[in-house]
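Next comes just one chain, in structure tokens: the form predicted on its own.
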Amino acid sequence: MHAQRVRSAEVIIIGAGLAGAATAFFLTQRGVRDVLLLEGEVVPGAHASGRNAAMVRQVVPDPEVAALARQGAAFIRQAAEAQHQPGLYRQTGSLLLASGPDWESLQLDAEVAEQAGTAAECLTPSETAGRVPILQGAEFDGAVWCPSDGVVDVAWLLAYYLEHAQRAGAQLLTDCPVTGFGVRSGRITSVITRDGPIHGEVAVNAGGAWAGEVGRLAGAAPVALTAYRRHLFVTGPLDWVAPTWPFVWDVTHQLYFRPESSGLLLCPCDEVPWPPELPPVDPAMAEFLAEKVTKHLPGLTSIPLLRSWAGLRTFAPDRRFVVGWDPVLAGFFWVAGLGGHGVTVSGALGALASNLILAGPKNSAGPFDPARLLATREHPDK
């Protein structure tokens, strides 16, 4: 479909990755049929939504994010169960390792999860190694076991949101980058593509790593979003890896791994600021991973790396999500800055965003409101 065939829409969503697709899904589920998704790439999910470790993690430090993570994980489990297709969500569980003050904090995070109804058990190092033997000799003080965490088929999840939204009336235009905005008297009037303007009074910025550029293009509030490159590595076959192992994340030393095919997927949790583009692989990151593994997970030393790729994770300065109406430009709505949580929280985030869009700009998104960043910029001492 070409953009010139669509002249207007009630809600125009820029970006058809997980954030935009989930927002479209919930808007259409709640009766908004005239929704248009604009995707700059030929295929949705070409960037952060398709270049991640596909892990669903619910025990996280930020209580507001943790609440969305629990809701999002529940949505994924229920949606996968309804499909009756094994493998869409593999509830492998997770082991989160920590040392020193991080272990004290992680135990508190687990306690919050338990109080909210998500099972989270604290284990000793020996108990942890009993579940994943390769952790014998690893450097950590304890671990949290969260049995309802797991690994999701991200391609299925994205397709689930998009297909259901389209069945309910939403339209999707791919290979349709946004080139500008029509604005009159401080309000959005249209979104301009290379095929011409599409009229609408609500534009949703779900542009991922490009969200900051989209905001500047529209003349919205100066929300400072930064994208960071992160690498993932996959090994060759390893006959000692059990496919039923949980994913393991050392939150102190920032390193994780999980079973993938007949080997392992690993990440050194590198973080380098990067412009919004498809990032190349840095060969030095394989050495960085090896150094971390040798020091903190010696059982994984000298494993054969088969392939690698890099993706982008985007953050606001305070590392909280940016979800809500723009405080400067009427009709402009943000769903951005999800960092590494986009997969887990997508269902809950789409529900939150749709609620706020339907409620109108008089309501605040609370801790994720974009206005908080404008206030911080004006008053740096805060």
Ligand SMILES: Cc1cc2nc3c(=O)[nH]c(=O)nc-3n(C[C@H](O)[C@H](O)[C@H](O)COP(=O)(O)OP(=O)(O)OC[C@H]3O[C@@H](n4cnc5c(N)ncnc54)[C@H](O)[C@@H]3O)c2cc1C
The other form holds:
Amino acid sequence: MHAQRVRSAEVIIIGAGLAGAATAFFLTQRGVRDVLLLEGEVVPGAHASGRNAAMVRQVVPDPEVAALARQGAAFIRQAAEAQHQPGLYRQTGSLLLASGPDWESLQLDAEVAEQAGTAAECLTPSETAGRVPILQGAEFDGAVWCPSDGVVDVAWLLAYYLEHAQRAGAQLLTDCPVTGFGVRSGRITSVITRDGPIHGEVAVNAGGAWAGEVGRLAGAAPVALTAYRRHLFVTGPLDWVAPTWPFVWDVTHQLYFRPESSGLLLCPCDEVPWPPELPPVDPAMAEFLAEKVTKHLPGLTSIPLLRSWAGLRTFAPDRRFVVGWDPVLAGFFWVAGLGGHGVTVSGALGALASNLILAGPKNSAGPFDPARLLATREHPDK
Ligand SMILES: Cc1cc2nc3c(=O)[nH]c(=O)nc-3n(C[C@H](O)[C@H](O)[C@H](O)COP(=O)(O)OP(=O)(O)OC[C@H]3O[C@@H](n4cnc5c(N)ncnc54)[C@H](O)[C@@H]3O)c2cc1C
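Following the display of the form predicted on its own, present the structure of the form predicted in complex with this ligand.
Now the full complex is given, and it begins with the chain already shown.
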């Protein structure tokens, strides 16, 4: 569909990754049908939402993020179950390994999960290796087993949000980059595309790694977002890998792996600031992964890697999501800075964002409100 044919919309969402798609889904579920999603790429999900590890992880250190992760995981489980199609959500569980002070903190995070009703059991190293035998010889003080974690079919999840939203009236325009905004008296009046302006009083910034740039184009508050490149690697088939293994994340040494297509997917948790673009693969990262594996997961030493890719994870300075009305520009709403949790939390964030959009500008997402990032700027007297 061409932008010329769409002249206005009640809510215009910029970006059709998981953030934008989930927001559109919940807006339409709550009765807002005149929703327009504008995606700059030819297909939705070309960036972080199509280049991630697809893991649903609920035990995380920040309690505010953990609450959304539990809610997001429950949404994914229920949506997948309702499809009656195996494989959309593989509830493999997860093993989070840690040592030293990290092990102390991880046990506290597990307690928080337990208190909120999400099973999270502490295991000794030998109990852990009993579940995933190649962990024998790895050095860690203990592990948290979270049985309801798992791996989601992300292409399905994104399509689920988009198709339901479209069925309920939302429109999606792809190959339609937003190049500017119309603003009058401090309010959004339109969103500019190369096919002309589209009138609307609510613009939702779900631009992922580009969200900072989209905010600047609009003249919104200067929310500092930084994108970081991260690599993923996959092996060919390995006959000793059980497809039922949980995902395993060594949080002390920052390294994870999980079964993928009869082999393994691995990540060295590299984190290099990167400009918003499709990031190239750095060949040195295979060496970085090999070094980490040899040191910390000796059971996986010398496994042949078949291919790799990189994607961008985007963070606010305090690493919390940015969800809510812009403190400067009326009608401009942020759903950004999803970092490394965007798959897991998408359902919860979409629900939160749509509630706030419907409740109007006086309402805040508390710990995720964009205004918090302005308050932390240095006082001029200092
Ligand atoms: C390597 C890697 C591994 C990860 N693993 C996991 C994991 O296991 N579990 C998990 O929960 N999360 C994971 N994540 C994080 C997750 O993928 C992201 O948090 C999530 O995909 C972000 O979604 P988004 O919609 O904000 O951004 P994106 O998916 O980047 O979507 C933003 C969209 O906005 C569009 N856009 C930007 N500017 C414009 C414009 N001007 N006009 C129109 N469109 C525009 C872009 O084209 C893009 O499609 C991982 C991320 C990476 C990179």
